[in-house]
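One chain is shown next in structure tokens, namely the form predicted on its own.
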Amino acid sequence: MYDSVKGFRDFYPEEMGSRRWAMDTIEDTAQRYGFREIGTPALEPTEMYTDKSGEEIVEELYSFEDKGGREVALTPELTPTVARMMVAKQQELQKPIKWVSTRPFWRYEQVQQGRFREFYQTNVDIFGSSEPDADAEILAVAVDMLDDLGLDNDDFEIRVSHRDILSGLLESFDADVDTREAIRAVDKRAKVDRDEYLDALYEAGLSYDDAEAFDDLLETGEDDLDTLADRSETVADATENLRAVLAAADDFGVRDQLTLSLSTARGLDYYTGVVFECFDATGEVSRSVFGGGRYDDLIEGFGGQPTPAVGFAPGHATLQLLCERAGVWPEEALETDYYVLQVGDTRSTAARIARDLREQGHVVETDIADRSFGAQMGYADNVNAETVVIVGERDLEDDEITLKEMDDGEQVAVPVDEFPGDRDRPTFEDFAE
């Protein structure tokens, strides 16, 4: 008996039915906006990650030498791959480019709530537009995705900020501040106690008084946002851009679902503009459900042409936690429309009926194990068949079959030549007198 590898999960049919529903819903939302699906490899050269992040990144990768002597890694994220794809066809691709992809990724990290070593996410990205409308469209896709999953507006909160406001505010203090480390401290603000947070700002170069003053600025509300513009030209430009994005989001119909939160920083260094994170409004899901934002310099950093970009990537594990908390995650159960039950030498007729039902788009099972009547009924119950079509030798002598509804046991004899006929979903009620 073997155990699965830590951080990797098995999904049985009941679970996969619910997961497939979520994946299809997310992708359908993106595709309505014109995002086109791409497929990407599971393996990439390890140097794609070490060249950008240093050799220490290998500790977080599933990397190895393949049989050809090449150093490769299971992909931990999509962006380097997308950059490589864009470089390969940068002259052919018509901008803006709108891509969507659902797939697994792998990182060797600590397993915790909603975080695994093999994880699935859907990447939704726009490349080639620096306009506020592109940021707003990404936010609109995110909100519509949550709505399509059945979540109400009071189930989630999307907090919006701007990285250049944070960096501009930090640079406005008379101190030699490591902006990157200070923003990382802001990203952890809600996860650590206040003294640890202020210590991190101090270590980044702010005095404790300046750290307190900077933190007070993060509490600035939307109505007072323009008061920050006097701090620096960087802050003024970022404030204007953020307001433009929020105005566009209003036209896209999702402004009411967005909350200004300057303490939302996103920990990854590559973000350059508007950033956002989605949270469970009740706080029961303790970590960010997903996040995203603008990353205008990243494609160039991976060897591509300068390309503005914005996107987000909902992780399926945390999204499932939110849907379960809100009570909209579907029941994890098998679904079968019809079970065609055979009694005696009736395979040809049963196969014809099953074939006709499948052509109508129904989920249909029939006996392939030469089981008894009782065993077939038990199996039909186990796969949650809604209707059992009983094809018996005696019934066929009268040119009939029997329809049996599994929820209430009602059944009726039906002329075999009339079933399924041209009905979209023939049931007991269609034939009962």
Contents of the next structure:
Protein chains: 2
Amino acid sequence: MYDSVKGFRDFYPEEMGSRRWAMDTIEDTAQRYGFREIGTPALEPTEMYTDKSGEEIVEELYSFEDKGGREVALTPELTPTVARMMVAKQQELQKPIKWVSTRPFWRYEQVQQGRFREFYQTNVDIFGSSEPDADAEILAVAVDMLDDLGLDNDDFEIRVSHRDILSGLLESFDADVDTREAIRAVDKRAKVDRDEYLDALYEAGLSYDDAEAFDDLLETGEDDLDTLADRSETVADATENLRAVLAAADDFGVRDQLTLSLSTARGLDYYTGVVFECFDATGEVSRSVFGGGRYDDLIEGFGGQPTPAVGFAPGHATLQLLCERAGVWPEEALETDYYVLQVGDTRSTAARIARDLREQGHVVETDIADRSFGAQMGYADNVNAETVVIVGERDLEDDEITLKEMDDGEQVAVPVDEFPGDRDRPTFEDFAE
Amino acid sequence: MYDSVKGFRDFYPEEMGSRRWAMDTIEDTAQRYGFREIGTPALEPTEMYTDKSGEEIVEELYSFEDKGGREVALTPELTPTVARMMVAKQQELQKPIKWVSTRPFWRYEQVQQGRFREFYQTNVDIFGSSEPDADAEILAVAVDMLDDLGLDNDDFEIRVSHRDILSGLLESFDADVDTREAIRAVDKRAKVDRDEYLDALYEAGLSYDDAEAFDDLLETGEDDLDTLADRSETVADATENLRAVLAAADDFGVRDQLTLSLSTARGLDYYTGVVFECFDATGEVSRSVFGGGRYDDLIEGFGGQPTPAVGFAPGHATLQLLCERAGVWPEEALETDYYVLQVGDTRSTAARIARDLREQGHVVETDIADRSFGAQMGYADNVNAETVVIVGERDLEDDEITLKEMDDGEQVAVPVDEFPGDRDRPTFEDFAE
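Please give the corresponding structure for the form predicted in complex with another copy of the chain, as opposed to the form predicted on its own shown earlier.
Then the entire complex follows, led off by the chain already shown.
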């Protein structure tokens, strides 16, 4: 007996059914906005990652030399691949480009609750528009996905911030600040105690007094946002951009679901404008459900032409945690519309009925293992068949079959020639007196 | 600029749309038969493959040592994984087990037309039934998939054979025959010249006279099948089993699409009963489109409990070749229901209309890049928008918008408050006089 590889999961049908529902639901949301599905490879040249992130990234990669001597890696994220694809067709692709895809990615990291080495994400990105409307459309898709999953507005909170407000504020202090370092400290603000946080800002170059002052500025609410503008031109431009994004989000009908939160920083270095993170409103799911934002320099960094970009990538493990907490995750159970049960030599009639029902689009099983009546009933129950169509030799002598509802056990005899007939979904009710 | 890894493909939206249609179509067919989707990992322990197939299989694997010192391989096929999953839950899983999944697999082999190192398959399998009805259900699903893809019965031919008829016939000669070797020779029969074929049978242990006699027997048609039975008990049992499978296929409504063809052998060693291959009826697609059959020993061979099994795994590359040849492959083009075009400052109205149309389930794009009228029209044309909804400042002063049909250029003014209204898919026709 073999074990699966650590951090890699098997999904049996019950769990897979719920996951498929979630994947289909959020892909459908994106597709209604005109995001187009792409298909991408599992392997890329390792240098695609090391050129940009340095050799140390290899520690987090599943990388190896293939039989032809190529250094390759299992893709840890989608962006470098997408950059490569855009370079390959840069003459043909008309902008803005709106792409969506759901697939696994792989990272060699610590396995913990909700974090695996093989993990599934739906990537949603717009390339080629630097307009606030593009940022706002990404926010609108995010909100609509959650809505389509059955979540209410008070189930989640989307916290919106802007990288250039953070970096502009940091640069407005009379100090030599490492803004990347400081923004990483802000990203960890809620996870560490206050002293550690202030120490980190100090390490990044702020005095302790400035660190306190900077932190006070992060508490600025939406109404006072304009008071920040006089700190610097960078901050003024960024607040104007953020306001424009929020105004577009208002037109797009999702403004109420967004909360200004300057202390939302996103840990990753590559963001350049609006950033956001989605949280469980109850805090029960303690980590960020997903996040995203604008990353105007990244495509060029991966060898593409300068291309403004904004996007997000919900991970299906954390999305599931939020849905479960909110009680909207579907029951992990099989669904079967009909089980056609054979008693005696009734296969040809049973097969005809199964075929007719399948042609109507129903999920229909029948006996393919020569089982007894009881064993077939047990199987039908196991796959949660809603209706069992009993095709028995003796019934057929009277040109009848029996419909049995599995939830209440009620049953009715039905003329075999009238079933299923042209009813869309014939059940007990259609034939009971 | 980076190159993709040799044998790995990118799918841009146009091509991906057609591929998604094909994947969804055949998965839907299987699901109506009660096959349940599973999700499986991309990596497995390398020994899962080498224990069964020997160290030489490593040459065909993308295998490597991970950061934790585990020998792992990108999965080249699904069966070992499925065997592992069945062992892990053998107490809970009620048989028959019917599983389906579509995903990429990876093999380091020669890249050629229709063959890649990353390739997509839909695996469809029944575990736990040795009854002919299970074989027949697999054949029925295969035929219905082709039917659902829009193929006619005369577009393809499914050739059915039986491993035990071949091996029984071989053993009935007074010679020490390596049946595996001989069956591999039969599998290559159509691809090599006759001398080479007879040489291969001779190498496997048949005299040249016996090889000719054996080959004559392979030409046995369906009406004469019973004449083979007196060659041996094995052959008698196998012909009876094959007849039972064909009789069940008749009840399942797919008998006419099956052709008896004893020279259909399937190259793989692990088949144990009925085998089949699907071919392009015109021969234009020269290789087998897909194949399958019964493999009752394989699950046990991979460490599972003895479990009868039957299945098939259409590869999406060859399936596409057949669909293209038959003219049923969908046009590789984007589809968009509406483009909502903004002229002047009309975003809030345009957004309201886009939102309403999306809520009706339509694919709707609007301007997110502050483009001119002409650029927006060009984009709408590029994404094949069927209808453009022009929301212009001046029109709005008269409380009107304009609907433009993109195929014929006709347009009509519509009161903004009446659009989209409660029509399912409002177009020019609904408003034209």
